[in-house]
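Presented as structure tokens, the chain that follows is alone, the form predicted alone.
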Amino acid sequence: MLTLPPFTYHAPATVSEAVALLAEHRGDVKLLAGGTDLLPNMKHRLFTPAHLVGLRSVRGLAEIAEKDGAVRLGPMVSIARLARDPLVEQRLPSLQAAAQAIAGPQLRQMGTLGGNLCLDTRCVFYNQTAFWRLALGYCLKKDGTVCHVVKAGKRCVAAASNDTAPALLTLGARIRVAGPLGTRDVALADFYFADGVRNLGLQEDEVLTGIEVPSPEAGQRSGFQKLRVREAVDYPSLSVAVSSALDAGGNARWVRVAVSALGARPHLVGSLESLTGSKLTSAAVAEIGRIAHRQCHPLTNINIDPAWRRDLIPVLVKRAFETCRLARAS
């Protein structure tokens, strides 16, 4: 039986109180949102903080509202609520599809949007018990000096596994962060880094306080697809989100595609500018899939064949465009 290490739990009522607690215990503290990822990791002794700062009692972090041309989402909104909220369904369908694909009903009830966006990276050599990792000699991400995925690697390649991130990336989301020096706004695309040990642009004494998504334009559609071994519970082996806006003539004003669960950060597919002003025919979508395939190179950081995952990228791109009815016949 795996047990939690000892810790002191703090329940601040305001963001400023939470920030103060994080600053006071800096280096030996973790934020607790839903706990569906953090607590199992603590049982595996991946984290052993002496203090946990819970956010459930903090006021104002669980809103879903459309104001001033943007959909505003609180970080403490549960995944279950995202999966059924009528405003999210109407305005951000790809985000709702991503939420519906996360884990199972019990975990969605406890898990939160902010927690999912800040989810720790995962690797088959990292997400194991302390005994298992000791037998292997630990790894670059925790207690060791060797990456077992890339033998001569100097940077951890544990994979981003947060399903909401690629959907929000294609929707142009921004986040708000509060810290000792005040608040700052960050484009979600600038929030993630290609470092599996620490892939978030969030300091130890900062709190994610809000997510803002521009209200959809006329003709904007979005879709999401997820590959996993089992249809419930499993983390993604691959996830794809797409979004585009079509003008009155059916031509694309812009196209965004994000692929995740392959590397340490979600990947926004580049070189799609040539599609601007053209129709998203089946041939065009197939070309987007080929572009994404060329740009993505999965590793053996999870127990799924990387070549197969890569070959599935064009398939999921095609399905994502079909689900939001953006693709048209040639």
The other form holds:
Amino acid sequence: MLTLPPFTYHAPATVSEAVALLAEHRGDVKLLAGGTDLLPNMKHRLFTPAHLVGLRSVRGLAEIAEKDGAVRLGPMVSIARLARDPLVEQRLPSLQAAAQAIAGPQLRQMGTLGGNLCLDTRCVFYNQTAFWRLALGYCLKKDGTVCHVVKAGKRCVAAASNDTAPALLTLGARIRVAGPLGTRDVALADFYFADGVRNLGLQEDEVLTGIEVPSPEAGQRSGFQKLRVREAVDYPSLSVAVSSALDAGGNARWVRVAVSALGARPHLVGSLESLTGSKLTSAAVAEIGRIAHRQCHPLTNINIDPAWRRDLIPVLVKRAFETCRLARAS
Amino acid sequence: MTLIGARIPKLDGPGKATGETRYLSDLEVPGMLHGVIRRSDRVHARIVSVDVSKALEVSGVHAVLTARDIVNVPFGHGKDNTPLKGDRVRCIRDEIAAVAAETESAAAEACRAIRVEYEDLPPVFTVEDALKPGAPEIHAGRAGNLPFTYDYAHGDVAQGEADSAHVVEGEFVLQFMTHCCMGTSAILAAFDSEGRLTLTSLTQVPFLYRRDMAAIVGMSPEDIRVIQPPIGGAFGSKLDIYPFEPIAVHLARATRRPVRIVFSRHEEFVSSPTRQPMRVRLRSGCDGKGRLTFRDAQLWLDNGGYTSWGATTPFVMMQTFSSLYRVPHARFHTKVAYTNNPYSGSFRGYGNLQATFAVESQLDLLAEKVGVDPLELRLMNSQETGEKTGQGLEFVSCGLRDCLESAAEMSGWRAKRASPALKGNVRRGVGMASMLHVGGGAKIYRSDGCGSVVSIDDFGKVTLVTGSTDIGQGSETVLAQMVAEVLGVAMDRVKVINSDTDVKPWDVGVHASRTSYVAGNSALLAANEAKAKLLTAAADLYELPKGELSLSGGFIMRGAEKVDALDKLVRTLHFTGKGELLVTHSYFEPASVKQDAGFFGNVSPTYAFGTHAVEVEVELDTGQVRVLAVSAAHDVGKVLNAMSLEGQIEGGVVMGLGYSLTEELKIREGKVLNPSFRDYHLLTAPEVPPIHFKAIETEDPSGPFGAKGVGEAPAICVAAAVANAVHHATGVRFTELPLTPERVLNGLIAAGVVRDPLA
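Form predicted alone done; form predicted in complex with its partner chain now:
Every chain and every other molecule in the complex is listed next, the one we just looked at coming first.
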């Protein structure tokens, strides 16, 4: 068995208590939501914090409700609940599809939406035991100075592997963060950075406290596709989320596509404005696939051929549009 | 017969299902210390120095051993391994030092505190590089990095070529695969005050283990007792002694305490054996009608840094090249080469998954050349009962033809083969492959036998003490059934003891699909003798003709009339008259022979045959292969336990599907890239298709109730059937495993079946 390093567990009852604990133990503390990402990483000695601040006892972080033109999701909503919640099913089809495609039943039960959004980036040279990493000579992301994916690379290319992120990006989500100086709102698109060491715009003493998704417009549809080795358990080799809003004539008011699991930052595909006002025909979808393909350059950060993962972008874009579901009135 | 062929749950089932079973990792004894091994973090290096001073300072540490502290006896099939490595490491798993401490975490901390200074040596990672002139020598004095070669031939391949209307030739590349036992490797070593050693060990070969271990740790074999606890899977991985086992003994000796070593899952992936990766170059020929003319095989096996029993897999593989279907001329040449990769071992099928993949892929290629259905080509070349092959294998029972026809029928072969289904982006196809494997052990030692003792106590409880070993395959249950059947008692009246070398009689071990056959025949001999004793005693006591008596329902019967209860008769024998015990014993030696230097001879008393037909779906835009159904027909001789047999078949098929589709231990420059269940992709429930099974009962004249071994069979011919089905679906032949979607899509693009999506 791989064992956990020793730590002290704190169970604050409020967000401000949690923030205070994070500030108090700054440099030696991690926030624990479902633990499905953090605890295995601790067993691999990727983190050895002396303190863990658990969010289970904090009230008000597990709500799902639609009000004031937005669907509000608490960060402690479990992935399993997200996958079956009727409001999510009606209003945010792609988010539901993404939640259903995460890991397996046991992990979905424990894992949380906030935890998934803050998932550590992943790499074949990083998600390994301490001894394995020692044998390799460590890497840029942890304890070392060399990147084994990109020789002479200076920036970590570990992959964002959270399935909910691309879905929420295409749904225009914003998140709320609480810290010692109060709360701030940030667009999810601005929350991620292209640096695998630290791809989150979250300070060590900050807590993600809410996710807000604009209520869907009339004619809005969304879809999600995930490529993985097996139909259960696996992290994505590639994930694609799409959303669009069609006017009464069937022309797109806007189209958003996100591609993830390739690099450190979930990629919101740019240059799709030309599709505004046109119909999403199969030719148009193929063109979107080509645009997305041009913008993505996967590397060997996981054990699966990057050229194949890239080639599959247009395929998954096509399938995501084909399986899109219309957001229904709540 | 009432019990033979019935659906009887495994005797160890309830304990395992409820969590009551205690595995070795659950076992703690008073005073026990935890052993942890410091392994090499280099793949090929000279050890300059090992400094253990900091490790000795860790609280709770009782001993830290390096090669300097023990008598380091060479061991293993090539005598090229040692428990601890003193001067040189040859692969990433190598053992440099070992710690025994009060807790596992103290031992691990001490291991981390050991300072090792290395001087890297030039590494070799491929067989091709290892065999190049001037390649770094991995073991001094083993010139050419070539510990073993195998050469076999029958007939005259040149004549076979001359007789051929069609010849196909190709190369097949097979990957590293690992066993993934749910229970990790473990051992508990304890000396008593008289210096006797008790090893609680997961070994598959307890008696050979005593002998080999005694030599390694400098003891007499009779002073070693091996206890075999319930085991969380073996699949061949426990055929060899591995360095951690003598290390535990050395730690126990140094600390005068019992020492237990249990591998972490990471250690299990990196430091337990693998299935041999290999390259197979094969030429096969047939005449204008499709009758096989010859096979000519050359193989290159990656041995890794040391030699285990895995290096002898060519011995099994050559049987497939020489004797699966009628082959008048065959030649086989194999090189087993050292590399600095993790070293390979024995694994269910023992080379036969690899050999069958090549042979059965080429049968489809030949069928295509001739223009006949692959089923017809196989039937045309199928063997029959009574045949003797070019290698001298004698098929006293052979159900291959029935297997072929049954698998075809279950899969809907003729209709599906006629028109591969096309549905948008998804193609469907069916493919088949057969297999031949030993079905009653393999005589690789002077004896391939097994001893048994049957006793009946004064309450009528029957005990079978068998030399054989149950590693989860269900032999305990099947042996109990056989004894219960003979003695006419219910299953719950039979207890099987099979786990202590101080108690049980000799046996070779559990391998070569031998236990049901060899231990079964042995148990039958003893049980039949016990039956004869009972009937004789009853005949004498009641003055009845012995020939009219039988055993049934716990009674001595004369026709439908109860003569006496079994327990009462046994008590009578104990307490009155001569005072006789009801104990019988037997030793069964199968009618097989050790092969000669040219590998000729009937190495097993009987052989298992099987055919799998597989239906697949291939997504043209992703390359994803989905297996829709597997239809498996196996010549099992006779069904002993229908439920247990289905379990063996299903488990083997799933193992074979993993080999076909997703499983690969990825090694990069000698290092394992995916040492976890997260990254090593065993199939999960959604990928497992319906498995249709038909048992072909050929009633082998020498088998217990007619049965033959089936333990390895169902894993063997899956991959070739999958590849043949993918070919049927897409027209593209894949010769490298696993059939990952990236490999398949690239193959489809290269063959022009699909266009590059962006071209």
